[in-house]
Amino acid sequence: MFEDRIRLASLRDRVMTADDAAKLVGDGMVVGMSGFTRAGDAKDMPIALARRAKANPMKITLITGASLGHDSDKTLTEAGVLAKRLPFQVDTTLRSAINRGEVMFVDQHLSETVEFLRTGQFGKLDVAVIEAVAITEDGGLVPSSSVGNSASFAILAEKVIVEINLAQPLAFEGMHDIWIPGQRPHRAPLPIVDVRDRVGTNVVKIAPEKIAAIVITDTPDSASNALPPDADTQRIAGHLIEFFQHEVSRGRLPRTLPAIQSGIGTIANAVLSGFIESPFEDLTMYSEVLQDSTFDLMDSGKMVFASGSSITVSQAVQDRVFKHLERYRDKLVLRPQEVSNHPEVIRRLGLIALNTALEVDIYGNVNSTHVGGTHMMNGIGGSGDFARNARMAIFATKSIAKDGKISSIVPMVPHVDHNEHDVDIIVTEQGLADLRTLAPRERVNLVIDNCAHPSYREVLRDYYRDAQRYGGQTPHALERAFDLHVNLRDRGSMLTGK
């Protein structure tokens, strides 16, 4: 049944159950596991590790590309397996454990994780668990719907457990471009000068003897849980399209637009979907995650090529795309995340980066990770990789949340992930603020008038009037800076009258 997937015959006797393979993972180990935003993740091994830990308690440090699907983080958390987790997660059970201090979470820029492994910051990588669609005749691994950190995990780990997933189409073979950087300080440049460039190999090359176990599974990827576009995201898209048209008319952007990066999640995906009705043609993408909007734009004829690190789509789009991958073969490439998020390439290609903010302050500082400045949401992901290096760093958010109890525009963000120097454009359904070339005092009224919800504008203006009494390049009234957040914590709403 799986012989055509394991083409190196000498490896077929390493096929075993997930429970037997889980015995290769011991207490205190550092484990790298494939998976990037619910795509290409190991399906059976997390469950087997949880079963083992319930019988024989154990703790591991778990490193992935990004978030896992199939409630794997929940399962591992409830079984007490996770001592430390990095670099990104989206699971509510794990999030609660992190915020209780029970699991140590290292929130990292996604381009940096493997660099830490290479330099031994986490010690040795004991085991890598990698999903693949096939093993080639010479032992190379053919990834599935994501690359993420899988290639480097397999190369750096002492032992490799491969999950061959029969549910993942063999048509993925040939769709990957695996390029691994050399050692610093004499590392060669990454020679990508166009989103279509292929500079590596189709497979992950490792010594076959490192493969300690092969687990056969038949479980599809978890579907994306991003919500469809709504009136607010359509308005955000409209503001961006109008802005891009203005930039083109002024000669500051080409008519085809530079390659686009889109962060994961409902807002970025929904906003990008709005470009189907835009006047822009021949769009390209150089991003981490290829979502529904990517394939909707391709199918509409608007997008001609997309480079990413994973494919994370809804069930309907998964059915449409995965069953007909051949249609997209000349329009897609999947790369390691340290390539998709590489600062050198992002700067060279001059990307338009579209990411999501939890909240933005009146000077343009962005919090994308911490609720109330203290409680982790998901993590910074790759947004910082792109914001710092992109031609145009855009952060989108709805102006209010929780029926108006929360404003996304605040006097001062209580946690800063992207400081004002890395943020070019703020856009909400209310409007857009172009912060480029503006001093802090010039930004304030633009952000309040264009981006804040009307019910919060006067509160924000009043704060700024008070702050100006103290002077400074970036005026703040420190005793009032977090009044809205304190109101929310203590009274359930930033506006005390709500």
The other form holds:
There are 2 protein chains.
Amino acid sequence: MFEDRIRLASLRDRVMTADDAAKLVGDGMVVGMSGFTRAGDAKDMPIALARRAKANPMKITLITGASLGHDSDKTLTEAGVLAKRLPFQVDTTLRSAINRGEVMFVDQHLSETVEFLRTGQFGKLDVAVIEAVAITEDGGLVPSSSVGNSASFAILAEKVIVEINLAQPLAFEGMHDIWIPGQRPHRAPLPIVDVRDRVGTNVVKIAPEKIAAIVITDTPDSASNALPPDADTQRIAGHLIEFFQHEVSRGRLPRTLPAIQSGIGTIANAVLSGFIESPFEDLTMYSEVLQDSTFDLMDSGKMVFASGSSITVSQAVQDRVFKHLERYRDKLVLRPQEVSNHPEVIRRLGLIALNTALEVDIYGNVNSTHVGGTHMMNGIGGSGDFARNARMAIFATKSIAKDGKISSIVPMVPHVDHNEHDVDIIVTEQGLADLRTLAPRERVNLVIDNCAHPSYREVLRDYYRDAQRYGGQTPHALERAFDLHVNLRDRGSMLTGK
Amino acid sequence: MFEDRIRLASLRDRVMTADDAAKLVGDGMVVGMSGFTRAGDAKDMPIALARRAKANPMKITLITGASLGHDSDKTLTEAGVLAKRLPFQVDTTLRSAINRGEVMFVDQHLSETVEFLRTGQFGKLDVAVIEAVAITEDGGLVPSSSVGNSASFAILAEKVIVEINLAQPLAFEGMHDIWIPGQRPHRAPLPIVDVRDRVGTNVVKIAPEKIAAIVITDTPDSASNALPPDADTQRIAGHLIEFFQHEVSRGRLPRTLPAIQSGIGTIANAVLSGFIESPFEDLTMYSEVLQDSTFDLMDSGKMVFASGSSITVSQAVQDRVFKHLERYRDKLVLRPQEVSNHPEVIRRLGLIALNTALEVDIYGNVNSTHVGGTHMMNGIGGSGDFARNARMAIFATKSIAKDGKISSIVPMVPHVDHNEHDVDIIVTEQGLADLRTLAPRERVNLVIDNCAHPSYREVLRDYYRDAQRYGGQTPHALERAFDLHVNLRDRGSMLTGK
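Please move on to the form predicted together with another copy of the chain, as the form predicted on its own is already shown.
Next comes the full complex, and the chain you just saw is listed first.
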């Protein structure tokens, strides 16, 4: 039974129900679960934990790679299981609980979470729950559609619960590259010098006796909920491709572009899809999440290789890709998220980093996380790992939202995830602003004229005129810096009350 | 003549006056000058450029390592030479011109400037002006008390003007380690795995024919103007040392601490001096600037090795150290600033990064640069290179300034250089707040109770109570978030008007 999935025979007697395995988790524990942007998450264990909590109320610290699928965060939130959650989430129910102050959410750079675990910052990791497609003859775990933090969770945890997912193809075996940094201060360089490099092992190596339970499941990954490209995202893609061509023509970018990182979500995915119609060839990615656009680019022959930490795709692309994984075997690799997001590699390769902004201010500071400066949307994710260390940090957004009630270009962002030191390019459907080498005062007109929606340009210019009365490197009229946000909060539109 | 200083005989006929050499610089040029935190800056050329500009008005882009000494930035500002200045400065006159919007100041992470030059972002580098203690037999430049960006400036510039400084001891020869990264995307790992590692060359290698002029000078570096430790900085040091002991006792830091980075200025220098009285031994530094405290720690036997990009010390320590450099030959190395500040090495070594904050908000966001959110103080310097990538990012400040008219703990910082994702520890003379693993709401009381001055605690608590009405991951009452700053701007004190 499951001979091909549990190849170390001595482990087969640890197969049990998710409800039995859930008994290994108790109140106050720190639990690490696999899952990165809905891919490769444990499917049955979160639900079993929620069931167990109904009879035995418990609060845990839940650490994942990134977001989970299958409404797991919703179910856990409703069961009151989550005391603390990190480092990323996208769930509506959990988000509300976070914003009511009921769940403590630690919004972390995705490359850093396991460093905190390694130095004991969260105490010991009690249990790891890891989805795998198989356990090898010597007890190694073969991850599925994501690696995320799974490898380090399994290595660091006292006990490991493995979810063997029969719905995940065994063909994933061999597509991972597990590299774990050594203990500091005697850590060696991370030897990746090309996106294609394999520097680790195919499996997660742990002592088999740590595997305390094996749960068998048969549930596929949740499909991506990214929206298809629309006219605005196509315009954004158009501006970017034109810009890249310009940079190549001036000798500032190589003809084969540097490897691309692309953030999670509709806009980044749609923008990347725009490359299918571009003149660029032999594209590569060094990214966290590989979305539909990655496979569309591969299938169109535009992209030759992609390195990521997860595969998060729509149902249609899941059907197309997962059934023929072997076609992509030489074209992709999945790595731990601290490797996909490692500052060392990001700087060395000189990535183009493309991430989504919630809003941007006239000086180029970016808010990626906090609606109205207060309410958490999803989290910073890996955008900070990439933007700080990349060759070129691009932030894309539509210039307005909610039928124009919200402008994505504002006088001052009320929460800063990426500051003017890290933001190179702003692009909206209106156009693109190249902020590199510009002082703050030189940026303002460029951002307003090129990126803001016409219906907000005069409001922004008026703010800047007023702000200049106070002088400075970065003029601001502090008493009115957030007027647009207060309008939105109190009256439902940034423009109301003008 | 100068046989020991200009060893390649064919170059000796390029010796000329600074005024003659200044003729190589013309209007509109991009000029790179040596100098990092007042150390190893060109002494005569800036003054000669200012003189030349009186007869031949010109505007240049001036790029340095970091700040210059000898009022050079003042003289150049007064002569109207500076159109654009980067990446850091500390001069009162220049600062005023920046804040009036007359000089465009690009405030950059110190590790990134030469990457921008390499990709042609500023166009070509027309002229490099480099202080050296000698030119070797094959035309190599031996830097003096700083490396900064000098090596890459000399390599990238069309023409190089060398200032041979007779006041800088020849004993500097051999104390530098010049490593230059290869062109991306085929860049190799930076092989430093220990602060002591030497991975490059002793000299800056350039084609001798690029050396267009040699100017002889005899002016020592400007002395550091850091103030000596006082009761408050001693208290800050005390809190930090106690904290480190606590971390060691819990097994979260090694007994020999990780290598330390310490920012420029009075507070960081004074705090580091506090280690002389600590139980810690065998300390090492991997930092940008080596200040008095570094040599005091070495002389007291507490520190065994320091890696930096410059030596910026008081007159007393200059006298003590520069006359006996050979004593320190095995204990220190000076590197290019992109190596001293390289994300790759900072993350690999797992540094403790200690930098100064101008102000901090109740959620742990840090403003390092903009007084009142608008007026540039000095610049972000290397603090962003370190804080993002270090094992532990500490920000120190006194809790109040100007006799209590200013609180360094505020409801919301009006400029964010380091956000809550990067700020691990806040320390003032009042106490220390360890923000790691805490959600924003968990941080507030810790920051207020441990770090804020008692005279501001109730104001801050009142703000937070009010802000919670709006809910959110990070509650804020946007309409009053900057009340303290507006009070200060309009009435001279944050507390006025309460």
